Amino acid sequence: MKRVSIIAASLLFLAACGSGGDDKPGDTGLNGAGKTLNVLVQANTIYPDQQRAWFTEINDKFKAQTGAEVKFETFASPNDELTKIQTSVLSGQGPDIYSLGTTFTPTAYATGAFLELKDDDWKKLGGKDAFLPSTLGISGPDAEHQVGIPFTSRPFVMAYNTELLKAAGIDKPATSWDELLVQAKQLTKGDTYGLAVAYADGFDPWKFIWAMSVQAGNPLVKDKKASLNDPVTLKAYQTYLGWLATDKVVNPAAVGWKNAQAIADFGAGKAAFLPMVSATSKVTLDKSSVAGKYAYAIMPTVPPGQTSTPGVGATSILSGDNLVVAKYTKNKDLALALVKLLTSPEQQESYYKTFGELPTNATAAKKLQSDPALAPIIDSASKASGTPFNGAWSQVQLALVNVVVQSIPALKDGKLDEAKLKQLIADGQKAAQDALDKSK
């Protein structure tokens, strides 16, 4: 079993000290009167008002069911997410339930401080077969050791403006990154750009680098060895940063954009392509000026500088959110009951309609299969690839993002400093390898 040495020394002891007895059942099931479950989730910057309303809705429904209250708190970035995990786990107190991005699940598992789900636990959630099998792919290192309960599925695709492509005589979006650049240049005219990209988003940039790298045959991590300094990964950074700095196919303002701003720009008809976006964008775009004038396609799978795919033809990371229950919780059964509510067909369907997050519940997901607009997204989900299940991956991910973060000052001046980029990648390689060396 993997452990992260920098935080693992006292985790199990502290977690055990923080744990308590299960909830006592009342006449109608669990009796949570006077109790509060604390839940940590990512702040939704695209739909903040809807998220606050959802917090209230869930609290009201769970209180009606059990008598217990639900208090939500949010994190704003991957750094916040990692810090919260480490702080809470080391202190043996904090949220009862965490909603974590799938790529952070290995880190949660490595701490040994989250509930490893047994058959009885899965039964309380409705059984494993209540979930789409693919969404269980990164719940743990194998089927017998799982901590993550699938909450949302978020395969990435590329949105495109059908009217702009048609006017330019382009039949369909490119299947290679090089050809996408050719199309983006053709579609960049005046104040309309070929691509809308969120360079300042804390979650998006590394996914581009990961995709281009694995497609070119570099997994970034293999056998506890980092390979961020591989030439194909340098090419990935040059391609991604070059869209703005040298190719000029992205609005210069995008250097400061978060994901929501990139979606808004595309929704205003100011960009032809919106790559690395999920079904969450659909709620916004269907109410925007491009409603009925856009479609989704899987993202390019041929890496930059190549005419075929020598590596893995991944269209997306195996993406979404998992719910994990802290071992230190004093209300394990209540926590599982809340997770069951959140993953029920009714709640999953409602959550999709509000936020555009695809269900992990098999029954709810089946209802969406007939929606033609979602066909490319479902196709992408089938071709998605998981990131390495290593406790240090979250820090590798942050190292990948940091290269982009540190490149922002030059990008603001419309420049791509090759020497500086290589040094930043070297620094990222060292940070990633140090993290891997400290993991077990």
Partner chain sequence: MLTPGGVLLVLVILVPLGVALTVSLLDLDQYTLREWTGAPFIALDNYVEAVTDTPLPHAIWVSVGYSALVTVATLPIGLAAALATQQRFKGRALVRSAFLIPYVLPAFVVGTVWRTILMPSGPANSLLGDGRLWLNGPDSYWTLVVVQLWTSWPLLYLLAASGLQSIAEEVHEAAALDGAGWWAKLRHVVFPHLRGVLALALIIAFLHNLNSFTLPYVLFGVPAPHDVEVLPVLTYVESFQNFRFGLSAAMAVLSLVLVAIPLSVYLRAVRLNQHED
The other form holds:
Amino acid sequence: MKRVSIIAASLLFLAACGSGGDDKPGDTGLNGAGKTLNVLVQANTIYPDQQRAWFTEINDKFKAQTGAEVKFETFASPNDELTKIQTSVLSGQGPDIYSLGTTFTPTAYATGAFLELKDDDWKKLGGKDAFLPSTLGISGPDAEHQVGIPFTSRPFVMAYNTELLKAAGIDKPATSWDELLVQAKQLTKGDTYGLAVAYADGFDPWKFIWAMSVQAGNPLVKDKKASLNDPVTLKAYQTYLGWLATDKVVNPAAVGWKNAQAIADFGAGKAAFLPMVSATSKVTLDKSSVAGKYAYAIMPTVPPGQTSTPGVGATSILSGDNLVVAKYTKNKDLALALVKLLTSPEQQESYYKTFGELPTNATAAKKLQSDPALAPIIDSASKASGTPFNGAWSQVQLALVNVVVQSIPALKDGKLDEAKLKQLIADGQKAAQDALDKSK
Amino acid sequence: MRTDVQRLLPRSVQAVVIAVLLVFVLTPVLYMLFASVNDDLAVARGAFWPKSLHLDNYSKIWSTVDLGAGLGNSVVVAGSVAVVSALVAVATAYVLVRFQFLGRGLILRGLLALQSIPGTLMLLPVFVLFANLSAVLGVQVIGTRWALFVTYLTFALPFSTWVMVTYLRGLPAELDEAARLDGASSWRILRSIIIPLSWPGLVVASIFAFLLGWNDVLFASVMTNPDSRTVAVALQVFGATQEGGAIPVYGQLMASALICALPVVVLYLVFQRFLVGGLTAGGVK
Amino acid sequence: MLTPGGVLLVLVILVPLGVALTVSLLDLDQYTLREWTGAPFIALDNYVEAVTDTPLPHAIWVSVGYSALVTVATLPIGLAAALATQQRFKGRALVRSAFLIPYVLPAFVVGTVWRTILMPSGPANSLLGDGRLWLNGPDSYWTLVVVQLWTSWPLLYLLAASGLQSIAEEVHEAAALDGAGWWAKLRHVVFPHLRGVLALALIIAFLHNLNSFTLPYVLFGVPAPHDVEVLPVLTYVESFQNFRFGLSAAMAVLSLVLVAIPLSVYLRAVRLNQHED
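Next, give the form predicted together with its partner chain, keeping in mind that what was shown is the form predicted on its own.
Zooming out: every chain and molecule, the one shown earlier first.
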């Protein structure tokens, strides 16, 4: 009897040792001892200490899981990251994983230097279903060729001054751009204006034009054809520029405002609406004089000049960060394991609690749906639409912004020169089409 | 009186010039000083006078980015570039000025032409060069301070050399001819005569080389890793905005910019007394 | 003695320059970057496109114009500062160091500071009581000139000051004996002596201003307003934001060639490369 039990015990013991690598939750069975993964993320100036602590936390967790270390590197601005990507692609050495803004994912894809995720790879990440379906919209040109793994969600919304609206008898922000203009006019008196818009920002302008065009049915780029010269886009520019020039619902100084100035103006209580901000503005606004007196709402979805939405009712561009894995990495499976860790429900929830960035993991996102303060933001995320997935998109974007930049001198004088605007749009159309013609 | 003989401008003119220039130079610096202790939102709105004092910006900058390490790296890299480029420049200039040989004019013109090459053109090719060097030598080149040192040194050489060429041309040839008659070697002449006499030129050449290494962002941002990051790259982080939300931390940006300008200004404060006047008449004997 | 410097220059500047030249003949963009040696050879197509289809001609015009303006304007300022600080006076060291500050500050800081000062609701306009647009439109050109002037005049000051140091004492004494007034002394003794240094300073300053990228980039952003569409920002955007490396290299090479011509004329005129007696 004793002999059998010893054999049985030894067998059980051996069986336990044999499967020891698989029975810890989240353990991948990978041995990464002595290996290091390099990850490139954006430097966080609002929470620098927390970011450093997070780096250490991830390193410790991943080491416990796989034995491999994680070294984080930061970049200051997306342009710096683009340059870093170029040098890495050129030389075949650099970070293993990049945290990439969604609008830059198409350009990264075009270089062909990032891992296209096959079914196998998605399995290693926990499956596509682990992610909110809307966040996968800018991972690749189509479902079979995806490089981006959604990491954080940062949809755009509109902040509004609850006191000013209450005083004017408006109970909630408009759902159409035309109605918003009416409300803004009501709210413009003295040195307070209805809207705070950053005309001189390098990014904001195109997002407005894109939203209004897409809502009216013009996606701007389709099948390698640019359609900036569509009448609905002209209307979009006229509306956007008209807010300052003819409608006078924006502070005239806004011709020189970058995003920071628009936020500061709203924060000083001098504007009623602040469109095109994300949840990260919360930190800034909570330190301003409108703390406690503002709320978020989704931006209008009915295009200017219309009463319903013929196109896509996009509340925002699909915005946030994707994680991409470089093809030149020597530790592909380890990299995928790290991405899985970063997009796991627990990590995503803790990341949200520390940095305020919305999760892309479906389970974590569901938990936040019940938070009333977040409702408009989550709503915007679900109704966000991806910008065209084309390697030439950054040039199209530049062309869109250029129309605004070159219109600013005239804007300052309170004029909206139709002929000049049409010429600028035509130039932009040409530039965009040329770039698209070169795309593969 | 010696000083009267050397006077170049009458006192009144001198005073006016200095006053005007100080106002011109220091007004924006004053703005920076005020902004460094002001509230970020107020600075974004264009305030000049601080409404509230935020002196903690000066302590926050050290933890928002690793400014201390960045300063250390920058001092090491820029400092060595300054010293080495000044020495190489004076040696090269000495040869170019005192000796006649074929191709001398070509080299001089070529050095000046090299100054016209924009950095943006060179970034990717230089990076590729170092990456290939890594592969050939088997050691990591990109991300080390050596790579930066070599790059900055090379970029600083054309101008430094030209500064020394121009300066050395002003030194009378009799000095080193006399030494050569005494049997001194070129090295000896360089060390004992040329270098001591060309301090003003050396100061300018070193400042230029130092600032090249101190302020360059383009090359440093791609050729460093977190350990070898220079202060210029670290400073970039302060100016960054998070798309759609966070504003630049203006206060910290201004504070760190002032702090980073300090070492160079202090160094110049120390070395500017080497911009001594005139050659002593006794030297020719 | 020439070898170490020479080796470095060849390795770190000439070889990459050769690579850049090669790139300008290739169709190198985000699609072909990964295997850049295999990018299609398109000979002079990039050059043709640069001249006909990009803002390059206008950018060169803007860049050369404002660089020349700034360079010429910094000359009297730098010279005056050097002359004024030649004499020992109390606090001279501090004044000299203060003068250096604009040159020492990193370009991106200078750009950000002036950008906030000059924005329509900024301190400059509050002082002027105006709402003028300094960062876009026709005035933006003058803004660029003034800001570039502010940050680059100390270089001329440094070079002029170092040149003043090499005036021998006997020369000063001789001028005093002749009973020359200060302006006459400057004109006949000091300025001729500084000719060499100032000639160098002018050309170096011009080249630096021409290639100054960070300042206009931070001051005006991208896309640049038409009036301040400068060359370095254009090549930077083409290369690092549009990923059109071949085109951008061609633009840079073209501008190099265009600058080289007046450069050699200048060198010949000033006889910078000849031995002065």
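Residue numbers count along the first chain shown, from 1. Note that the structure is a prediction, hence the values are computed from the model and not measured. Under this definition, the rigid core comprises the largest set of C-alpha atoms superposing within 1.5 Å between the forms.
Undergrad: Please indicate which of V401, P376, W243, L336 marks the hinge of the motion between the two forms, where one rigid part turns against the other.
TA: Only one option sits at the hinge, namely P376.
Undergrad: Can you work out the angle, in degrees, by which the smaller rigid part turns relative to the larger one between the two forms?
TA: Relative rotation between the rigid parts: 26 degrees.
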